[in-house]
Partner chain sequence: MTHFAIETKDLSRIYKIRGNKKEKQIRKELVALENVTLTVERGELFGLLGPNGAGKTTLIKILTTLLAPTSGWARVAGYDVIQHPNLVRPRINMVSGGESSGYGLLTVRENLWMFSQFYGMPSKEANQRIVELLKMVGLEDRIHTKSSDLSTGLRQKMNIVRGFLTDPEVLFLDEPTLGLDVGAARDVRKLIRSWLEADKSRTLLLTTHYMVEAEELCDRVAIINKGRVLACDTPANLKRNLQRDAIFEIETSPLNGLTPQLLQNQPEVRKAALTDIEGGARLELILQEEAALASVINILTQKNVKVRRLTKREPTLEDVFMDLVGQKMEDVEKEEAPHAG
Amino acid sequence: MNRSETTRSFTMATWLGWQVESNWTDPFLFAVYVIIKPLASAAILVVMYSIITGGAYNSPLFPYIYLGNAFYTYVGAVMAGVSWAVIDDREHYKTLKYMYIAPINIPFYWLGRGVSRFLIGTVAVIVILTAGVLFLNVPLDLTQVNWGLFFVSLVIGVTMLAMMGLILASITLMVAHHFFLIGEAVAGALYLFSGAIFPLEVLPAWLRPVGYAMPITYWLELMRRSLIGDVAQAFPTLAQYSNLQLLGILLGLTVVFAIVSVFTFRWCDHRARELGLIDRVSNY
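Supply, in the form predicted alone, the structure of the chain whose sequence was given, as a single chain.
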């Protein structure tokens, strides 16, 4: 597979994924949906925090939680977006077998299908952050943001999530239709272990290693530090690490997940071909 075919696979899948995600209604209703959905999810967290703390929005804990929850949107969007392409093509449109005989790179096709969810997730993150600054006094000053750290961390983090999504997509080749929420299920499970809404010290000691082994933990910490600096570093979980150390850990874990995704795809793809699962519809 040459570079032009790989690029074509990715760009074609990106266009296709956007058409699938956005053509179920007219543009106005789609825009309303993209804006209202993240606001509703953020409102649930804000109400829970308000009840538990008595409305202590000036506490440094609030921006820690709020930013973690905002950027965790990418986890479900990217991971589920990549893995959902298998179910969508195999069970809904029944075109996965045609994709396999077409001159495209299947992993890059799946990654391209996840771009549309990434774009929608980006809008959601912007909406949540804007609402937090305007109405909840989240201390986000754009002139004080470490933009270099922000964009480097974002690129590495999204790449890491895409690799995790590719692992889930490969596994999805081997499972039936009723596991169609595998991306959301994994994202929901990792929500507890990534420090998204509370420091890992809250977890029992025997569960904390799970959080430390997940690259999402370090990525969320970097996103917080790039946006609000010392406020995020006030929490003890990763305070002993510098920004450069966190970047190194995140990059190393991203490489590990990328290698695992390659071998997982090769094994699952081989087994799916042998067992005739590429075109086996299981939606009953």
Contents of the next structure:
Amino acid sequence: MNRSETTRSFTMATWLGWQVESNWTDPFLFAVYVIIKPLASAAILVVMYSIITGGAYNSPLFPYIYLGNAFYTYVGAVMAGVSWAVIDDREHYKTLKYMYIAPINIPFYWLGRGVSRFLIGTVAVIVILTAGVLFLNVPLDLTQVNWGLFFVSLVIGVTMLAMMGLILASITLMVAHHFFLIGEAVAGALYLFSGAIFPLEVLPAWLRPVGYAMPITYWLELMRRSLIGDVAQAFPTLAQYSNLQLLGILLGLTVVFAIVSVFTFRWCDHRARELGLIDRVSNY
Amino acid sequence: MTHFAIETKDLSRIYKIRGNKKEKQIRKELVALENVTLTVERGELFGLLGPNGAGKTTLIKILTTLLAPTSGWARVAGYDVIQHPNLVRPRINMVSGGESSGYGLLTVRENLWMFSQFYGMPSKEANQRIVELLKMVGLEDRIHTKSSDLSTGLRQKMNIVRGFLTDPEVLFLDEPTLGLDVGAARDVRKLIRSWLEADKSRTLLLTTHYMVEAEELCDRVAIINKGRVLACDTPANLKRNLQRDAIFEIETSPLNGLTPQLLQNQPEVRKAALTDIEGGARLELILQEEAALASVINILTQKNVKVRRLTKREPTLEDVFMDLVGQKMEDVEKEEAPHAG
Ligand SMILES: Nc1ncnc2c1ncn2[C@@H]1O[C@H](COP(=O)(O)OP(=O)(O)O)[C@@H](O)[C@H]1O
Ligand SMILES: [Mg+2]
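Right, and the form predicted in complex with its partner chain of this protein, after the form predicted alone?
Following is the full complex, with the preceding chain placed first.
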């Protein structure tokens, strides 16, 4: 692998992604998009929670749900951010074929295109967490946070999400335009299977294995534990694992997903070239 | 390293077309390229001339690593496009005309600069070259315009500049002047010539269905129809074979049911084509010898068709095409139009 090729693919794609993402004529609207939208979705969850539990904000279940939902923002942002570039370039800008024949590393290009959504997602997560601490009594104490665990988990987790994004991007190369929501759709489906807003025990037994196979499940648990240690008890099954064990599982699954993403890309790339899909534009 | 810029051997491409929802089982196969064997030397300006649907774009896609051939092989800049796409890509670039690609939210300069960076050009050098090239196509006053604010013609010019910007060993231009007005097309042809003159090792392959463009621009031309290369030579050599023949254009009153086939049945009439014009018809005839004209005039007289104008002319590539295919290129396109995808 040519290092400077991967570097320039990633950095220029990051630049391009930022230009595309921040292309709001009105900075105020951009701020609304970055701040109000995540707050609104968190608010819906809080209202639902208070109706169902009668306002039991002091139960450990509340921070469990609140943090799970907050960090789940990254799932949609990173997966959709990485895979959306394929559709955007092919259908909208009609540049996919020119990117494809350029001397760049396509997976690193896609990863770069996802960076801006990751950054915007980070702002959203910070906004949601701040609102939670200020207005909803989420017991987040910055002096009690296990920062080491937090950052290590965050880095591995985001890498894992990026690998899932690559898998989606590769599949997107093969499918038609009407799958344009594939990133959001997959993120939405996994929301229920990854212990974001309720422990997997709530699911019917035959659906639980999906959740246990998903690295997102372990990652969210690690994020919660690093920020608020005792929330872990709200997730009975994972409670028996130590932080280090969870980290090991997350790392292992991330490696698995990375390997799968490499092979998925190779296969989809090969097939797309055979079928002539690189520059196909759907006629809608 | 081989001295060929492009080399193909028995290159074929078959598209499998799935029927629509009703006829899902029916799978049609469309042969877009059939056993194409070509070589292009370094330094050449090579033209692929053929009607719409001939397979020109398909060939370019294979050569630029966008599409896999069904069989056969191809080498570009010395490397196999299937085995070593990563060695081919840094050495080529490609632009297709007749489409307005590009990031509309970026300015002309940003669009071009970004691509130069993907090719690993030093930023400063790239910026100088962008200005130079934009000047050559008369686009320098738009350098800071968002490309979404450009007309389609100017966008196409920007894209053509993108192709030249990275100074590839082999540049592919797919119908570069398609849809451009006369002046813009001239700018583009000028750019093509001066780029090739500046460095004799540069190679350019362009496709076109404009005969004149192929004739005045290209060192060598391959005439392609229905996926097959019918002839490949310099424009002069291609025409030389017809020089012995006599080519006539006759404008007549309405033909009263006379068909080109009827004329072609005459042994000395090699090819005949017909175009309707106002109040009559124009016949283009390739005759084996001038004397055959008499029998043609005879038939016209018998059918009560009046000759209004008669010209003899030198052969053009259009005539070469007609001689090879038996139809004028525009007539082939009219026939193809209902099926073309
Ligand atoms: N992706 C595709 N799927 C099916 N048929 C195609 C596809 N692309 C091109 N064709 C067909 O292949 C033939 C050659 O097309 P093309 O290479 O675009 O010709 P040209 O560029 O000379 O106009 C045409 O009949 C066209 O309809
Ligand atoms: Mg074409």
